[in-house]
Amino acid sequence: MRALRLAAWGETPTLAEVERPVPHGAEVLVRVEATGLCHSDLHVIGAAPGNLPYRLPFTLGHEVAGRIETLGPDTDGMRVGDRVVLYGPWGCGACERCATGRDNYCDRRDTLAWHGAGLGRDGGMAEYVLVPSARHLVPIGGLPTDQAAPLSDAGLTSYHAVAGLRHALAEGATTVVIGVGGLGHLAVQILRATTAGRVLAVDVREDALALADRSGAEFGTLVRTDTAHVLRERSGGAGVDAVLDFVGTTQTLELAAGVLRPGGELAVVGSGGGHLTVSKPGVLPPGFRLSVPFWGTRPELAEVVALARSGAIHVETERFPLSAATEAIDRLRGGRVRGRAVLVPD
């Protein structure tokens, strides 16, 4: 089977002949429809040598979805044929967190050698990918694939930042979303599907803009000198309740940090390599909370698929054949992707 494997770190990955693999035990083999592309992939893609744990090669891709073609003989509670979408975070299995859907905040992370699909271990962006364990699929009904395979990082991780805030968001919240690529335009959305506050953007782009105000922001601005002055007077003068910063830098992490009203809670799921200075007392807003959240749960995953089949969220996609994943990765580069790329097996 084809796929694309991460050969060297710093290089651009490449499209390899690999063997199919054949499940034992209590795995299960997917047939791939999807795989999403991330900024994620990028930085494994760019990570300098003995930056991650991971042994080389093998294959990208940690947002997948397909169908189960063939179960491990030990193997319970799925069929052949049935339509999944890929819980990605796989953590030791063995400790509480694991046991309990938790695998993002695994106690043992730091020892493994992987931490998960197309992360260490082969990931989707191939032909078929084999699963640890069926506990790591959800069921997608009829949902198209292109559609669930983003929702396991894209959505998951925004649905997870927003649920650490939702206790700060009552009706009449104001909470803003900074940087609205794949995975800010699904925060704007299930912001709107399960909080009763007002979503205001920020963002470089004007067409992310556009894409915020579909996904129903109430306002959109662009990053300029005027622009906490503008959120602020946009919350009513006393700043936002919430900020989901979605890029990281030092940039938007000082733009938070001035929106917010005393109280305040931020999230930050960018990884733009930013810093912030916290310090007692200091320029942040009495009473300021800081989080740092990591993808999401398998529960909570099972709840991103269920909005999505309600048609309370959709993504925005752009579809790639596998092989022309190389573009794909340029243009994610670059920032000339609308929403997310999606690959799709040839």
The other form holds:
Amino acid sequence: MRALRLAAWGETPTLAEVERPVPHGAEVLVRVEATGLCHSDLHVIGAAPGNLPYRLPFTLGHEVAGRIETLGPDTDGMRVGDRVVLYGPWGCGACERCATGRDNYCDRRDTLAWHGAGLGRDGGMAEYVLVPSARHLVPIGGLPTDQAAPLSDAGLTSYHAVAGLRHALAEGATTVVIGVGGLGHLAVQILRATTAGRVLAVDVREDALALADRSGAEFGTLVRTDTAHVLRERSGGAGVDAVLDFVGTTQTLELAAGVLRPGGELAVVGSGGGHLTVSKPGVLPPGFRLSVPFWGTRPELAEVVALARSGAIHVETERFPLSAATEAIDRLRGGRVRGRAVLVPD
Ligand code: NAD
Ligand code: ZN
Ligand code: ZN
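Go ahead and give the structure of the form predicted together with ligand NAD, now that the form predicted alone is out.
What follows is the whole complex; the chain from before opens it.
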């Protein structure tokens, strides 16, 4: 089968012919129908040697949906042909966190040579993907697979980040979403669908602001020198209740700290490598609370799938055949993807 393999750090991944896996024990083989391309894939490809614990080569792709092709002899609860999305953050499988579907916060994460499917383990930018256990599969019913695949990270990570802020988002509360790409446009929709608050959006691209508008944001603005002032005015003057930062550079972290009201919440999702200095006394608003969420839990993935099936959220996708993966990667790198790029085996 064909698979998009990362063979060397910093090098463009290439399609290679690899053996189709055979499921043993509790493993499940899934025939891939769609795989989302995440900005994290770019961070992985461009990582300096030694920065990530992954062994090379491996197949990329951590947002995967498809049909069950073959079940290992020890699986139960699933049938061949079932349409599923993969829960991607595979942990050790044995700790208390993994046992309760919170592999994203696996207690042994530091000891593993992977962070999940397509992140150190062979993922879904291929014709088939081998899944270690049926517990990593969530049924999608009639949801199209190119909608379902991005839910497993862009949807799930946004949902998990919003869940951590929900206590602060009562009626009339204001949230700023920074970076309206694959994750951000779903965060705007999830905020609208699951909280009573207002959403303001920030990006560096006009077409991302148009996407924010279609996703339900009340107002969008490009990053300018007076952006913090504009957002504070929009919030009524005191500052906003929460910021979701899907970029994570020093510039966006400082913007976030500059627009929050006292007691405000900042969730940093973007892996931009920026820094924000915590000091007391200092410039951070009193009562400032910070979270650095990673991906989400398996029960939350089922909730995101249910939201999408109800029609409350919709992924804007651009489809590419798997054979055009390099073009999709170039476009994402150049900021020329609207919503989520999805690769489909051809
Ligand atoms: P994306 O490229 O689809 O979207 C990023 C958006 O941010 C784009 O619209 C871009 O124009 C905008 N942007 C870039 N610089 C900006 C700036 N300075 N100010 C405002 N907007 C800016 O990326 P994505 O796939 O949505 O991923 C977003 C980030 O989240 C990436 O860093 C990714 O690695 C990270 N991520 C984290 C997790 C997690 O679990 N914490 C999971 C998935 C992705
Ligand atoms: Zn991702
Ligand atoms: Zn674990």
